[in-house]
Amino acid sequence: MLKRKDSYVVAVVGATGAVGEEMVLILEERDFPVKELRVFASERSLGKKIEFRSNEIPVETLNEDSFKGIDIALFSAGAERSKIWAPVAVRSGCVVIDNSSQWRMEPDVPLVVPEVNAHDLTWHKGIIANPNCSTIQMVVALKPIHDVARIKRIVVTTFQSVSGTGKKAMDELLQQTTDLLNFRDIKCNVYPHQIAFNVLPHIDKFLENGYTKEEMKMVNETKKIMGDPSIRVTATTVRVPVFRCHSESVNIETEKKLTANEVRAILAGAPGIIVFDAPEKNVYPLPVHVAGKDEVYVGRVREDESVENGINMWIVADNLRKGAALNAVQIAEKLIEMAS
């Protein structure tokens, strides 16, 4: 566990990457307590350097020592690295916040977003994973209904922008788009088809039952997170030519009934949710709107007329910040509130 101090050496593993770059700014904005920040990348990223607080940080690669005297490390560097990094830098007495797939679903990991299921922080052994960044959005809106009415069913459908692939993604969209605009042939190299001005429902590799691995994760990461594996979840995602935030349609069936009237209060009353949800004045949570805000947005909250108990709602947040390098600090911080 986490010993309290007044500050900390921090690490960003992954540190030019979107989500990497998205965490030192995070830690800036947060004033989080860094007594001392160290940035790891590849060995392409050798010579570059990090602005924190008005200094300029040299980016180091990894190697056995690299973790000795770090107290946190927040990971964002796929999840091969994390599998050979992350139980090194446990070793050297590190806790480790990992945004990759690697350690999710491993049952003496736990999955963790703060404002649903941060108690699972107690029993972490070093390693505490950051979740999928479409699960991370569905969960925060969903645990106060959960807990209200009981949820036995989730049908969600997202919109998920090019930003969760990454920086080369967001490079081929704005190049596509270049391109075609200017009446150029494009080049698809990040993704299998066209991406601008397209919308492709391929998010991650293709499995055997017909859903893609990113679509699995909603459902396995939902139950886990949720602390309730009764739970029936389906999921479809989507690639959509928006550089940033994500985008969900989300279906539930409660035990309970429930109004939309009651479903926006209690969403209202619950942490780190905007109810954004006035459609008769075109008022809705859209991209461009959400983009660079901490917060889950709910809107088009409504009664779901085909089912007896059924709520439709449209859930928008920032992927880089609340869906990943917002929540693994967040996590950071309970755990400073948690340490002794």
Ligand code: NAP
Second form
Amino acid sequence: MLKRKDSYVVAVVGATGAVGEEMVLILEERDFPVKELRVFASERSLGKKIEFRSNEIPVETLNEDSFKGIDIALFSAGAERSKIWAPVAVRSGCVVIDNSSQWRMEPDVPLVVPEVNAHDLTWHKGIIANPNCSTIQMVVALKPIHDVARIKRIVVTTFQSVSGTGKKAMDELLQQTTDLLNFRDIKCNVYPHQIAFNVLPHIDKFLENGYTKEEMKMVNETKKIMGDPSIRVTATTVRVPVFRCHSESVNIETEKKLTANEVRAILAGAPGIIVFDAPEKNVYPLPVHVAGKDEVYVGRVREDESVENGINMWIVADNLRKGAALNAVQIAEKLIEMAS
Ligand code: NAP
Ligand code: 12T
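Now that the form predicted alone has been shown, please provide the structure of the form predicted in complex with the ligand.
Let's see the whole complex now, leading with the same chain.
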């Protein structure tokens, strides 16, 4: 459990990555009570420095003693690193907020989106998991609807940006785009196919059941976060040539009938959501507008006329902020609020 203090020694593990860099920025932006910031990455980054509050902090590599004296560690260096180092950090008395998929479905690890299930933070045993980016933005929008009308089934298709895969994927989209516009051959290193000017129905590994791992994360994590295993969920996750922000087409069936206006009113009153829905003025959420924003944007709310109690909507959020770094920092803020 986190002890109440005026300020904390905070670590960012994976600080040179797409998510880690955003974590450092957000800690500074939100004036998080940081007494000292420690930044970790791989050996490749030794010699690099990370700027925080006008100080240059040298990047360190991890060892068994790294976490001594650290209160809160934000991990974003891949599942393999989390598997090895999160338990080491916990043994040093650190609270770990982990962005990887390593611990999310462990029964004794809370999987938390503060707007939805902050109450699950009370039973953590040192590790708290940050959900998958696509799941986070979906449950922020669906929980307030579930509370009013009980969601029975969710059908979601995602349009996910390349920053979800990390820095190398952002470089690959930029390089392929430049090469194609200059009539040069392209290279595919990160994705199995060309991503520039293309759409790939494939995120993370394929599983035995024909779904991808990313799709099954959405199915399983949604039930855990919402605390309701009876919600039926099916997902198709798609990579699109966008740098930042995941978009989602979401169809839900509810037990109680809701009109589109009622859904907009529920969402407008819920935390962390901006209803951006005036199609007559071409107003709907777009990745280029939502990039850099903290809230989950919802538009295109309409009744699904093919079923009894159905609603369609379009949900966009910045995957590096609410989908990853911001949610992790918000978890840390909640832990501090709850500390005694
Ligand atoms: P990235 O841009 O590739 O960054 C990876 C980071 O991990 C870099 O800082 C890298 O350091 C560091 N790292 C790699 N090997 C390491 C090692 N042996 N020891 C210490 N640090 C090491 O990737 P990213 O997009 O930031 O993603 C990082 C993690 O966040 C992944 O686990 C991913 O699953 C998770 N993630 C979660 C979500 C979500 O859905 N909530 C979204 C995106 C990512 P170097 O620069 O030195 O290589
Ligand atoms: N493969 O944290 O490629 O489970 O967009 C998040 C994003 C894994 C994760 C991606 C991924 C995760 C991606």
